[in-house]
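In structure tokens, the next block holds one chain alone, the form predicted alone.
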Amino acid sequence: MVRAVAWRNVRLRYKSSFLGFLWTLLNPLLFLLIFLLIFSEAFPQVENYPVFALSGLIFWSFFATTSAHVMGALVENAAVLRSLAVPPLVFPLAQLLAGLFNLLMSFIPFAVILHLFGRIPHSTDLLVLPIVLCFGTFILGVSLALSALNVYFRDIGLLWNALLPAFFYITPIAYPADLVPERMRWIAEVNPLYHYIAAFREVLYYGRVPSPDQWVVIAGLAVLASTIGWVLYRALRPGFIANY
């Protein structure tokens, strides 16, 4: 069920639409002119910004889209679920599943124009994968707590959206996480985006396998959160048709 959902919701995504699942990547394109036009002078110590910004930026756009449309998944599906015996966690899951595989199709172009920068495949660019796979764990528990709680106060939807170009300012996308100052830091070290676009830069961008604290920080940021949303969901399941 899951899956045909997941189907359903890509091929909703981009009916009619000529360039399919190109968009997916025309977001991450944008910022990245209007970083070349802005900032690549501003940072001359970082090397070939474009893949530095853009290695941050496909997987920013990755945490939005997915984020917004599994907080939305059970309020724009909320028919169904008052007529039909369907388990509300297919829909959250579904919007997940369709996540990851548009992210999955943007690797094709992505990597063509990351190459196009002058990057050069390295052995370590398989372990995007059990990162992504941390990464897409953390935004469901994210996601699915925050899909609960919008049932109930639909100013949810409302604020994370508000919130979300805040987190995009505070996490290194644009700019080296070595320039923020030094009393500053802690900020930018408790934002959990900080260390999954550390680690997807350390693969993509320096070619390094993460270190093992790396690799504990970002497996245990997404068992807390999926443990969180779980959860929150679970104890606030039984109201779920009362307040649709």
Second form
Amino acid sequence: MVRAVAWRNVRLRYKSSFLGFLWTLLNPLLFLLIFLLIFSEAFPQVENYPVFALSGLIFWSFFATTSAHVMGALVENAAVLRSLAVPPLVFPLAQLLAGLFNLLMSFIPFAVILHLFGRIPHSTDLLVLPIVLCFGTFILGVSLALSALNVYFRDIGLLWNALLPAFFYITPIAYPADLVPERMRWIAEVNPLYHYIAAFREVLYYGRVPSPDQWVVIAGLAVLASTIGWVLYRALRPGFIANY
Amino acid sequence: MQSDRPMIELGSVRVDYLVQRHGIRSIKAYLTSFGSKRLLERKRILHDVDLEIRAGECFGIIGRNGSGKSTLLRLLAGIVEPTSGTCRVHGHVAPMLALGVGLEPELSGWENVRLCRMLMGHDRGDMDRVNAYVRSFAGLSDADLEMQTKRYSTGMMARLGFAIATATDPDILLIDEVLAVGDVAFQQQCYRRIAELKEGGCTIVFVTHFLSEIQRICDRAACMEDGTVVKIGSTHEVGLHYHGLLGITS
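We have the form predicted alone; now please give the form predicted in complex with its partner chain.
Full assembly next; the chain just shown is listed first.
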């Protein structure tokens, strides 16, 4: 059932749109363009800035769109949830699955673009997949909690929209993390996104295998977020039906 | 096709809804207390409901707005769980609490049939038969069904919705006031299908405001008031009771 709903979501996202799937690429590429125009001279220490920026942007864009979609999943399907005996969890899960499918499909054009910028494919590139798995679990946890809260407070969506740009600038996506002054470094490190972006960059930009420490952190954050998300969802579920 | 075998058994069922007490104002209070208890208030929607519906029966439920009819159907459909008491429903339930729910305007008729059947808990098997039934009941051509449902008329949507819900013979069919939307021809077609399902042994629970509909198709009925069943009996007895509640003397 999750698969069928996920497929519906994929279809709906691009139905009657002219560019269809290309929209997924547009957002990160637009940001890349801006970064290139503004920042490429600003960080001379970063070698091959386009690859550096894009290896973070792809996953930022995945985070921003998927979290928003999962967050709205319960409220948007209120009519179905009020009149059919469907487990509510189906809809957030299906949005995550649709987002993952989208991301995997976008890897093909992005691989071509990265190659055009002079990046050489490497066998360790496949390590992106387990990182995506951890990242996906993390996003599900966070946005499942948000989707449950969204049933009660519709301004959770507005709040999230306000917070996302702040996260974008706090997370070292456009700039290298070591540019952050030493005494402020902890701010970057308490941000879970920092660790995921760093792991992706380790593989895609530096061509290295992430350290065991990094794996522990990203897997741990995924478990932590999904536990919190699940507990909150379970606690809030009894009131869903009266408050959709 | 009636028998004494009970299909639905409710024993002193109570259903409480958790509703927000203060709304958005208390988002801060919620975050500081970190618990859902203070935020939500228990509201009793159903209480002391005892009901037994037998196999093959067409059972009507009547009552004023807010008397708990829809919640009772949601309970039978498995959408809400009883807070206390027992609720036993035997067999596969086809809920029709709203017509055309889950239909996605951007997708084609066929895609919607597949998707809605899935949401109703049916597997993929038997799709050919389902498709044939939908085509004939809804009176839609293949060209119509290839089309996005957003181009359908209200009547076409209603027919498609009813067809999807009644495609495979369910053991129990729940109908909530959904027939009021269509024209007379549509209503008659639905009544024919309901009669056909009943012939086949299907148990039907039918919720409405209109006494005449209950008297037309139901064998027995119940009247609800303030979240509980106040009268069970023949459609005539229940009708008199309901009129008494409304203050209508006949």
